[in-house]
Amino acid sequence: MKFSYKLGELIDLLVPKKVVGHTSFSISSIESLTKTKRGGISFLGNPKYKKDVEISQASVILLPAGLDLTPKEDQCFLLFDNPSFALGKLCRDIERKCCPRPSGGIHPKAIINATASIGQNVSIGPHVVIETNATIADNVVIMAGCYIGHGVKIGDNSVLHPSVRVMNFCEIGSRVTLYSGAVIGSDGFGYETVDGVHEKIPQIGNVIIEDDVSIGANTTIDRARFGHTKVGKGTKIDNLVQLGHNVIIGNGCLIVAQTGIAGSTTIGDYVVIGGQVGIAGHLNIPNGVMIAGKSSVPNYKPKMGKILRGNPATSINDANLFYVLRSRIPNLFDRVLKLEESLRELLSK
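Throw up the structure of that chain alone, the form predicted alone, no partners.
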């Protein structure tokens, strides 16, 4: 993406707590501290890279407030409580300018059933299919190749990126973002084995996505067997996540890529789940729990605490102790072998 900001424009946009130094360069690139050249901007997000600030050639560097460093000639430091978030504001502005929101209008190659309700200033791209009795609120963007099933409801200002599928009777809240390939309301995985045959159990519930949720590319959320699968307000879900039927996700959760949550599990508010975590079905994970990446969670007990790690997952302290002790197992075997040899010598005498 091509962009250019003068220093004054950056200050007006980001509103730093303090400005140290000045640069005559316009900002036209973003890189890490060690890779940025003149005309570039970077930030210090981790204190361990503080030394990189001193050698960085960036024209503008976003720093934590209170950090006492002196810029080079023709270099400017902008200080913030959260430099990473400040850089995010800049990136959001760049995205807005370089990839503007599509203007309202329906592409002639979209297929929209006559019973569907379409709000004001809605943008619908080519090859979109909208089925019977679907309701699309104001200012919604539906990009190319999306499928909107029968009776679906989509709230205002939501954005569906290309090739999203929202299946029958699912409900999408306001300001929701669904990224490419996401499938909302795919059939739940339910079978009963009768006389050696796996008989399909119809999944007749739906999925409810509440307001301000973001769902990543190729994530799939199964419809409920009956009732609802639900994702709470403000939750952010990464790419390639799988939620089983009747899973309930609370408000403000963060769920990282390749996580799988089995059916009928309830996740509380503000739970953080690392990448490649597997959670068994019919569990109740309380508010505020954090689960480290690659953990498996077959059960949850209050004594496990709020930070879990391992396979199977346990409290972070127990898990860390296990990993330390595991590294000593080879030495332990050597010691046991030597003890056995000494014992045999003693017994022979």
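These figures come from a predicted structure and were not determined experimentally. Residue numbers count along the first chain shown, from 1. Basically, rigid core = biggest C-alpha set you can superpose within 1.5 Å across the two forms. What changes on going to the form predicted together with a further copy of the same chain:
Here residue 127 does not count as shifted, since its C-alpha moves by less than 2 Å between the two forms after the core is aligned.
In the core-superposed comparison between the two forms, the C-alpha atom of residue 77 has shifted by at least 2 angstroms. Residue 300 shows a C-alpha shift below 2 Å between the two forms [criterion: core-superposed Cα displacement of 2 Å].
The structure above corresponds to the form predicted alone; please provide the structure of the form predicted together with a further copy of the same chain.
Single chain only below; no partners, no other molecules.
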């Protein structure tokens, strides 16, 4: 994204506690301290990288107020209680300018069934299809090529990136973001095998995505056999994640890319799941559990504690201990062999 801020504009926007150094710049890039060049802005988020400030070529650096550092010539320091927060404010400003919300309005090449209900100030892009009885609340943005099935509800201020598909009767809350290619409400993987034929079990439930949820690109969330597959308020899900039918995710969870959760498993609130984790079906994972990336969780018992790791997962302490000992196992074999030899020798005397 291309942008340019004069130092005065920056100061007006970010309101630093103090301005130190040269003050007649424009900045037009943001990078980490060591990568930024002249004309760029950077920040010190973690005081342990303080030395990077000294070598940084950044024209403007956002710093914690307490720090006693002197800008180089042609450099300006802006001091804040929380430089990361100030940077976030700047980034949001840039984002707002470079990628403004599409203007309200329905593109003439969108196809919207006459029975659908469309709120105020909604933006619907080209090639969007909205089927019968769908309800789109106010201020929703639906970008190009999305598919909104029959009876779907989308809450206010939600944003659907290009080519999202929300299948029949699913319900999306307010301020939800669905990234490109996500499929919400495809049929659950349920078959009954009768005489060697896998007969499909109808999947007549839906998916409920609660308020303030984010769902990553090309992620798939299957509809319930009956009842609901549900993602709780404020949960953030990354790309290429798979949630099976009737999975229930609590509030405020973080689920990293390529994780899969099998059918009917319930995840509590504020659970953090690393990338590429696999969780079996019909489990209950309590509130606040953290699962390291690449772990598999075929079952969960309270004695496993709150931080899990491994394949299959155990408490993280047990897992880490095993990984350390694993490297000593070849030596253990040697030691046992030596013991056997010593003992044999002893007995043969």
